[in-house]
Structure formats: structure tokens, C-alpha cells
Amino acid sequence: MKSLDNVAKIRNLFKGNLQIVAIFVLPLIIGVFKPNYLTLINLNNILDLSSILIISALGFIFVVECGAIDLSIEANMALAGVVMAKILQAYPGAGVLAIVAAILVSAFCGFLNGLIHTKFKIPSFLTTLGMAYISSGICTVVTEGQYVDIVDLGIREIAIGRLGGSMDAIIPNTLLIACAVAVVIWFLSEKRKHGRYVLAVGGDELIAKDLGIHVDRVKIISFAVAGATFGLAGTLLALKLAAGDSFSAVGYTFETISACVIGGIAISGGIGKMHKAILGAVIITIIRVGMVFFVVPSNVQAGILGIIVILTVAATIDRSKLSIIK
């Protein structure tokens, strides 16, 4: 009987830390077939690539914990990249101020998402889908369908540099920035009322209102914070690519949502932890890079990732708490 209890404890421990297990097991499995996957150079690539996704996922968790959705992620990221590139083009000495301006523009887009969603009672997926088209349209008009080059190597070093300045260093600057964003999100989640309010709103809006929580304000702040993180992610991506354009962030909406889902954050709202989004982002990057090593076509990669997301939701969702599937 005692042995059965031990087995149950091990099973529950394994199930509760499935994402952590995946982060260690997946590279080993891929490495069996592709030994180069386990090199320090590739580890650096995974850390670098996952950092931008981690940043966007960290902001998105507030939205999804509210029980809402944001489909304007990649358009918001692209807009931020274009805004920054245009400012640097017009004012070459703007430096970090161009990044700050781009983040503020993205935060304002997020603010508008929250405002329209709450005040006009429009479903979040429709509101943010509309904002995605608006942002994409602005990018296309501003860039005229062309790349806006970023030639300042000094400002690009923020995204392409590594700790210590050496190209052989393992820790990329983007990972340090992602860690800083994680600290801010952790502070808002754990040390401020906003984190508790978000979970309360996602759990049941009516009860949250009865408790005196300003639901609309919580949602607007959540969308604005998410917009700011999308903007930061977009500027880093543009700096890496040395250009801002309308299509630089294609796929990030799906991958950001997938990071949260695979990490174990309830898409229905009310349940979520910051570290789960981080783990989910790393897992997606591990899989993405692995598929590149196996020379899987990009369109097939998207299909495989979609299957993984569906299977993850099917395996982890608690159907006992859902009387109706919408």
C-alpha cells in the first residue's frame, strides 16, 4: 500500500512539473539524432530566440488570466519595430528614446484594446483582431511595403549583443532584458493588488464586481501592460533584423498564445502563474529549433506546433469545471 502511495506521489510530482521535464528531455531526444543540437552555440541560439517570445508571453498572461484574448500581438510588435526604425531614420541620435517611444505607442494600442473591449462591450477577440488590422494597415502605409533599415550598430547591440560584450558569451542581452521584464511582471502579480484582481476577474467577473473590484480598470491595465511588452518584443526583433517592416513578427500571435497554453495557463482565465509562460516559451523554441535541425519546412512546422497545442489543451483542460464548451 505504501509503495502505491509513493508511485502516486511520483506521478503527481511528474505531472505537476511536466514542462520542466520537457525542457530537459526534449533536447536529449533531439540530440540523439542531431548531436549538434546539444552544443553551446545552439544553447545560446535557443536562449536568444526564446527571450523575445518570453517577453511577449509575460505580458499576455495578464490578458488571458482576465479571461480575455489578444490577437493583435504580431501586428503590435511590427508597429513598434516600424515606429522605432522610422524615428531612428529621422533622428539618428535618438537611441534608446526611439525604443521608449515605440513601447509607448504599443502600450497605447493595448490601452485602446482594453478601453474598446470594456466600454463598448465588444468581445476581446473581435476588438483585438480589428486592432491587428489597423496596426498592420498603419505599418503598410508608413513603410510603403518596404523595409525601414536600422543602421546604428550601437543601438542594435542591445538586441544582438551578449553579456560581457564577447560574441562567444552564452548569455544574450535579450535574455537579461527578459529577466528584467519577468521581475516587473512578478512584482505586479505578487506584490500589487493587480495580480489578485486579474485572477478574480478571470475567475468570475460578477463576483469580482460584488467584491468591489473595478473590472474595467483591471482589464484596461492588463491590455496596456500587454501592449507595452509586445512593443518591447517588437523593437528587439526589429533590432535583430536590422529593419522594421509589416511582416517581421508574423507567427508571434500564435506562438505567444501557445507558450501560455503549453505552459499550463488556463485559456479560460482565472488560473495562471508567470513561470508557466516562461517555460512554455522555452519549450516552443526548443521544438522550433529542433524542427530546423530536421529540415522541416516552415509551413509544416506551423502545422506540427498547432497539433501540439491542441493535444496539450486536450490533455490538461479540466472539463469538470466547464458546463458549456464555447
Contents of the next structure:
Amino acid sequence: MKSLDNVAKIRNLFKGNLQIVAIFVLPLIIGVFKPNYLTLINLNNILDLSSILIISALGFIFVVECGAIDLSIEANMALAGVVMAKILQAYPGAGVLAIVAAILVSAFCGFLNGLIHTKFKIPSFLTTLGMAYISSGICTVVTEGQYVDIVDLGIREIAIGRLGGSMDAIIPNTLLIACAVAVVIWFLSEKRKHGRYVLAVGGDELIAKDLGIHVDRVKIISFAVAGATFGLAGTLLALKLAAGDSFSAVGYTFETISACVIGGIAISGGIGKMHKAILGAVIITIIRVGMVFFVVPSNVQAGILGIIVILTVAATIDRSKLSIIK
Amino acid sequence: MNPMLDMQKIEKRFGPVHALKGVDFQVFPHEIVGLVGENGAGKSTLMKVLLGIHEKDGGTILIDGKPIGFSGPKDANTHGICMVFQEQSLLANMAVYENMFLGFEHLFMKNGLISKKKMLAAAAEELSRIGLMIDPDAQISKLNFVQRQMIEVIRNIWKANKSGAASVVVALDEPTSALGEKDSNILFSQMEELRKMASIVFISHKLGEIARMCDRTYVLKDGENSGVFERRNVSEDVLRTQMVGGVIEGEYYLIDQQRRPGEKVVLEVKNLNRQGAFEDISFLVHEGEVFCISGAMGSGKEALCDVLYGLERYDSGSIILDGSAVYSKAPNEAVKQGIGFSPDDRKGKALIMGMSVADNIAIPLMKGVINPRKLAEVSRGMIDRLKIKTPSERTLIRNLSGGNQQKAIMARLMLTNAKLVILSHPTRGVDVGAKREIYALIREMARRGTAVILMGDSFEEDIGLSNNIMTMKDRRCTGILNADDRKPTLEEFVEYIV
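Form predicted on its own done; form predicted in complex with its partner chain now:
Starting with the chain above, the whole complex follows.
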């Protein structure tokens, strides 16, 4: 029996930290074939690229924990990028205010998502899918399908710069911003009521309601927080690309959801830890950059990522507890 | 001494139905009060009036001598009246302490932040008050039914005290209906601890437990007080008689309808083993036989039935149905081979709550091209024949009482023409009147030649209904008793089980 216990222990340890293992092992495997992958510059690049995904995944956590889903991630990101770029175009001196305004617009979109979902009782996937199309449409109209260039190098520095200003420095600004977001989300989930209420709503909405929790309010706040982080992620992306446009964020909806899934957050709600979303986001970026090194065409990359996500869920899910799959 | 809760002459009407006809109900401090009655006698209506879920049409509710009326359960809770339902309201995905104080986090702030440490300490203190050895940081899903029930009770008492309620009444709705004897006893010893902090209203169909636990017991019948019994004057028989109005034991189980089983062996089980569940089980079940498998929780009887129906695998031995060996790997194969099953968890495992009564009954007929009109007709026939009380065959099954839901399951089993029917606790949570009707259906199944394997809800039921009883203890068969010529007495019987 004792050896059995130990096996179980090791398995549990492995299971609980599979993501951390993956983060160290995956680059090594890729590095065996492509030694350049392990250079400081590239690892640095991975951190930089994961940061945006980490930010969107962190905001998405509350929505998932509620048992809802948000499919308007990339549309919301694109909208934020366009809003910021347009403001910068009209008022070149707006600077950081343009970013703040864009984040507020995104947060408002998230708020609308939550409001429509809860008050009109429309399933969240449908609400957010509809909102995604609306914001994409607005983007396309506003930009007339063109790139909105961002010429202010000073403001772009926020997204492309590194700690200390020098391009050789190791820590990208985006990573610092992601860390700040992580602290805010941690604070909300551990030190404020919101985190517990979100889990309660995801666990059983009816019970949560009976206990006096304002379920609708919890959901609306979650969607609004998510919207804000998508906005931040979208502005950073636009600053990196030096332009806002309707399609620059394509793929982020899938990657954000995948980051949570690969991180091990239950998509059915009620269970989740924020560090898992961060790990998931890093793993996805490691794989993405790896595929670039192997010169996998980008369309094929998306397909491979899809396969990986499904396989991860298939391999890690605890089927003994699942009898109904929806 | 004055009662802390005094309900006087409570009246309630639902349209033409006079549900409560001037019911009196009192609870004194630190008392355990029983509340029994058939389904429809008015127990739950009375409690819902108390909690403010229903508005009363007449009468007075006094708490500590002051008249009061609640707008709903939340309001009632702040005044010290709370009810714990069978369907628990805990969040399985969260920790004990989080569940206990959900909605009250503001009481555990330190420098404007929630302090997990404070919450854990407070939770540990509340748990220790009734001697519960539970880690407050444990996840609810890791706890058993009794522990969860206790946590809910403690949460309610804590909330009531926090809102300034001087005295607390906790009503437990059928707290033991899903429990085995051992767990029930644990619950009872905790109820003794609880009464130091609160009065308890114990609502149950298990009259023996009521007789044993309650200081006083109210019996309701047809919306009226039928009697109040002090502990010293009460017994299971007294309560049963008071509830249904004088039914004699033998008649109760319809023993005059018992037939001798046929010659033909329907099921032969030989040396069946499943590691950790049961060992070396052999028995025969004949045509038209009611064969009971009896034993305490954990005796292995549940696992045995699961194996027979293909829900679980077995390790060695054989199951021979109608002369040919079967090995059902899944319930759908068991059904194909002519085995029907009525599980103990009828809401979770037997019925599709979102479907109508008719559709639930007619499930076995749903194959190939379905003719809805024909299905409805067949179901209607069964509803009439089994006297299932439902407004219409299109009513959702979730709106029926437990007894009528069980009858719908029995109707479904009868439609399948199964050779062998396994009934697990068919009378669980069912009132006395409906129990008799279910007994009559079991008798009818046997009369039609169906072999019935029964796990009754009480040993009396097992003895009263069966032709043969297999007793199990510690995963082994301890004997097969014949109950055809003479029913074994409870004393004789219990020897084999404990």
C-alpha cells in the first residue's frame, strides 16, 4: 500500500505541476533541434510575446470561473487598438490618455457583455459572439479597412521598450505590465469578496443567489474586468505593431481560452487559480515561437495549436468525475 | 416555560385545497421536535409558512411571545428560523470556511483586506462547538453527506446569531433519508450536541428514528393536528397508526397477496466475486419471486445490484439469466437481456426531470420511428392503472411527489416486460399511503411472473414483502431465509445482519 501511496503522490505532484515542467522541458526539446531557440534574445522575445497573452488570460479568468465564456476577446482587443490609434492621430499629444481611453472603451464593451448576458438572460457565448461582430464592424467602418498608423515613438516605447531603456536589457516593459495586472487580479480574487463570489457563482448560481450574492453584479463586474484587460492587451499589441486595425488581434480569442485550458482551469467554471492561466499563456507562446523556428506556415501553426489544445484536455481531464459533457 | 416558537391555528388554502386547517405547532428551547405525516398532510406547507415562503391565510406565529411574519427564508434566518433541505445548498467547489461565511466576508477584514486566517480561525471555532473534526480549509466536495449537512446547520445557526437572533430553530427536512444506519447514528449524536445551541425540528418518514430522537412529536393528517406525543408515549407503531389511521401490520405489506414462486429459475448467481465489494455470492431467483437482499450499509448489497445491472464489473463467478450466461458490461446490455432497474436515487438516476410524466414512462418504447400519439396513449393507460397522481400526462415529472415518481418508474419497468426487475429502495422518502401502493405494484409484478430483487428501505419491508431473503454482512452472504410459510421475526432476522 505504501508504495502505492508514493506513486499516487508522485503522480499528483507531477499532475499539479505539469505546466511548470513543460515550461522548462519544451524549450530544451526545441533547442536540441534548433540551438538558436535557446539564445537569450529569443527567450527574452518569448517573455515579451507571452506578456500580452498573459494579460488577456488573466482578465478572462473571472469570466471562466463564473462558468461563462467571452468570445469577443480579439474583437475587443482590436477595438482598443483602433480607438487608441485614432485618438493619437487626432490628438498627437494625448499620450497615455489615449491608452486609458481605449481601455475604458473596452471595459465598457465588457460591461455591456455582462449586462446583456445577465439582464436579457442570453447565453454568454452568444452575447459575446454578437458583441464581437458589432465591435469588429465598428472598427472596420471607423478605419475604412485601413491601418491607423501610430507614429509617436515615445508612446510606442511602453510596449516595445525594456526595463532601463536599453534594447539589450533583459526584461521587456510588457512583462512588467503583465506583472502589475497579475497583482491586481490576485488582489481581487484573494483579498476582496469578488474572487470568492465568482467561484460561488461558477459553483452553483442558484445556491449563490440564495446566500444573498448578487449574481448578476458579480458576472457584470467579471466581464467588465475582462474587457479592461483585453483593452490593455489590445493597446499594447497595436503599439507593438505601430498601427491599429480590425484584424491585428485575430487568433487571440482562441489563444486566450487555450491558455486557460492548457493551464488547467476548468472551462465549466467554479475552479481556477490565476497562476495557471499565466503558465498556460507562456506554454502557448513557447510552442508558437518554436513553430516559427521550424518554419511552419502560420495557417498550419493554428491547426497544430488546435490539436495540442484538444490533446491536452484529453490527456489531463479527470474523466472519473465527468458523466455529462456539454 | 414558554415556547420560543408558537404557531397557533395556522390556516392555508391553495385555491380550493385547504392545506392547513388550524394547525398548532410549538417548539421549546433546546428541544428536538418531530414532525411526521403522509405526503400532502401539510408538513412542508407548515414549514414553508413558517419560513415565509407561503403567506398564511390565518393564525399567528409568535417568537419568544412576539407575533411575527417573515418575508422569506432570508428574513426568517435573521430571526433565528432556518431550514436545511435534503438538496443541500453548499458550494462543492469551495472550502468549508468559504461556504460558512459566504456573503459575510466583511466581518473578516484586516486593513480593508479579507483575512483568510481570521476566517479559518472563526470556522474552526464554530465547528468545534459541536465537536466536528473537519479541517475548515477542506473542500466541501471531499466531505460526506452528514458532514456537509452539519456544516449547513452550523452556518445557519452562526448567521442567525450574527443577526442578533436570541434563540434559533433549525428544521431538518428528511436528514436521514439518504443515510445508512451508521451515518444516521453519527447525525443523531451531533443533533444532541446541536440542541445545546438551538432547537431542532426533525421531519422524517423514518418513524423509528423519530420515536427514538424526539422529545415531542407532532403528527399531521390531512392538514390537521392528529396528535402530539411525548417521548415516553411514542413508538413507531403508534405514529404509523396515527398517521394512516389504524392499519394492521400483515395487511400493511399485503401478505395475503403473496404467492409461492414458480419452478422456473430466472436468475442464477454462482460464486460471484468483486474485490472489495462482495465475496462468493450464490443464489437463485425464480419466476414470480420477490427476493430481498438485506443488510446494513456497506454490507455489499448495493454493489451486488450494480453488478447485476451492469453498472459495475465483477471479478469472478457467473450470472445466468434464463439459462444463458450473461455478462452485462453496461446497463443497455442488461436492458436488452431483460433486466430492469429502479435505482435508489430516483431523481438523479432514474428520471429525466425536465421531461413529462408520459415521456418518462414511455422511454422503453422509444425506438425506431416514434409515434407520439401512441406513446401518450400507453402512458395515459399506465397513469390510470397505477393511479399516478398527476394533473396531466404532460406535467413535468419533477412536479410530482416522490411516491408518484416511483410509481412512474414502476410503470416504465412494467412496459419493458423485463424478466428480472431490481428495485433499490423503492419506498425511500415516500409517505405511508404511497408505500402501500408501491407494495401492491411489487405484488402485481410478482403475480405476472416477473422475478423481483428488492432492497427495501427497512428490514420490516424486506421481511414483509419477500418470498426469500438473502442476508449480507461484511460483504458476505450470511444466510438465505425463507419467508413463504412463516415470516421470520425481526429478532431472528437481525442476528444474520449485525
